[in-house]
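Here you get one chain, nothing else, as structure tokens; it is the form predicted alone.
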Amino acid sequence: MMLVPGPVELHPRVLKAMSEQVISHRSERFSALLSEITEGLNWAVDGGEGSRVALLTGSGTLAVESMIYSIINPGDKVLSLEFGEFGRRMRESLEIRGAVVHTIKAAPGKTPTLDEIERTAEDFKPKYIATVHVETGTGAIVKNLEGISKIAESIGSHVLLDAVSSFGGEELRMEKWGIYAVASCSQKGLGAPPGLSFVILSRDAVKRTCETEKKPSYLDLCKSMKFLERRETPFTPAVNLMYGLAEALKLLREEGKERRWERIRRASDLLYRKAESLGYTPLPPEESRAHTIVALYPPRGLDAAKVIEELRKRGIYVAAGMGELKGKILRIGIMGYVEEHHIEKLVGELESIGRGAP
């Protein structure tokens, strides 16, 4: 049972879809497949009128860096919110791009407050505010993205969002909340195979991608937008992974995105509640707790690495901590098709490990 924070176990329909024969990426059939996926992704995040989707062959990191390189020019001022490993990576990508970066940091499990963001933004006056939505390394979530967007709007700024660990599993309403651009990938909340990523651009962000300078060709979203006009991709895509993603998006439509978010929330809340009854301590406080990733300190006397090893022996895969949390926590992905019965099985094994049972 795969309960890592991505990739996730795939639905049988997704696996079957991936077995289709390869087609030319310059064919009419491919154009229809690409349109189906981009329309589905836009629907999943409520992209709104004029928004566009660039589909990329690569990991979520590719999507984040394509967003950064296609929107930000060297010398642009960016306020970076950093509260974990992936916030650090996003900040480093901004610095490598040549942005003038000011960072607000928060302790692991917490996120910057709106007051901190507002005070700093008014002083620094950034052109963009860049943040991770759900921090994969800590299970913390920025809960008031709409509030951050209002702060950005008040100073003529825009929000760039890394939604790698939230897309498909957490509420995200791009147009309503005023998000300028969203980067994510296939293998987490959407329940599709790894290897595809995407950037969803608001109407204004689409225009911006063709105004920036010195972009590496593979990261150039303006090029992607021009090919998308004729329903093509600029480079050879992973066609069979696209079949899988298209089927995963059908499953999301059938379930309904709000019902998906609610299912993930219920499973996450159940795990936190039952794990605490066994002596596990949540890393994020409740006010900054995501649903797609549960992060737990083990009870006193239990080693995190040993618990993870014991779970693997029992056929359950969870993730270890990252960075400064390596060896200290367990990270459990509540993504894709995780149901409450999966949580009950995991909790039963945690209880058994705690008793020292074989």
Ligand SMILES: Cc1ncc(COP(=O)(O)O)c(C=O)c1O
Second form
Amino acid sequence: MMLVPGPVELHPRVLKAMSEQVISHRSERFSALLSEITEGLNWAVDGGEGSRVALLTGSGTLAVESMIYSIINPGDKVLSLEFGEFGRRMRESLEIRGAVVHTIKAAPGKTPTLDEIERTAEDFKPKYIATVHVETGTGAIVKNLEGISKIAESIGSHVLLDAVSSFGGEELRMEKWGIYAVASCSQKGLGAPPGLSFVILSRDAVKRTCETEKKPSYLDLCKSMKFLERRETPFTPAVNLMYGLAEALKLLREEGKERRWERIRRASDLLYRKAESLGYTPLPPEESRAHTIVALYPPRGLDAAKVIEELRKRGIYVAAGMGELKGKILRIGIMGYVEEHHIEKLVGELESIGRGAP
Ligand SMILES: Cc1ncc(COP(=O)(O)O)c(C=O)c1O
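Other form of same protein, the form predicted together with the ligand, not the form predicted alone:
Below is the whole assembly, all chains and molecules, this chain first.
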């Protein structure tokens, strides 16, 4: 049983869909497949009128870097919120693009407060505010994205979001919350195979992608937008992965996105509750706990690496901490098709591994 924070185990229907024969990406059938996927992704976060989805062949990093290279010009001021490994990577990509970056950091498990963001944004006057939604390294979520967008709007700035670990599993309403661009990928909350990623550009962001300075072709979302008008992709896409993603989106539509968010929330609430009763301590404080990733310190006297190894011997795969949290925590992904019975099984095994020192 895979309970890592992506990739997730695939639904049998998704697996079956991927075994279809390859088609040309310059065919009518391909255009229909691409439209089905881009419409599904847009629907999944209520992208709104005029928004567009660039589908990319490559993992989540490609989507985040395409978003950065296609929207930001060297010299643009960007306020970067950094509260873990993926925020750090995003900040680094911004710097490599040549942005003038000011960073607000938060301790592991926490996220910058709205007050801090507001004060810094008013002083620094960034053109963009860039943040991760769910920080995979710590299991922390930015709860008030709408509040951050309002701050951005008040100074003529825009929010760029890395939603790699939240898309499909956490509530995300792009148009209502005023998010300018969202980058994510296939292998986590959407329950599709790894290898595809995408950027959803709001109506305003669509225009901006063709105004930025030179960027590498593979990161150029302006090019993707032009090809999208004729329902094509600029480069050879991973068609069989697209079959899988289309089927995963069908499953999401059948379940309903709100019901999916609710199922993930119920499963993670159950895990937080039961793990705490076994002596585990969630890394994030209650107000910044994500549902798609649960990060836990083991009880005193139990070693995190040992717990992970014991679970692996019992056929359950969870992830270790990253960076300075390596060896200190375990991270459990609640994404795709995970339900409460999976959590009951995990908790049963945690119980059998023990409660640590009395
Ligand atoms: C929040 C976040 N951003 C970006 C990435 C990079 O995604 P990928 O490994 O698919 O390139 C990850 C990967 O886990 C992630 O969790």
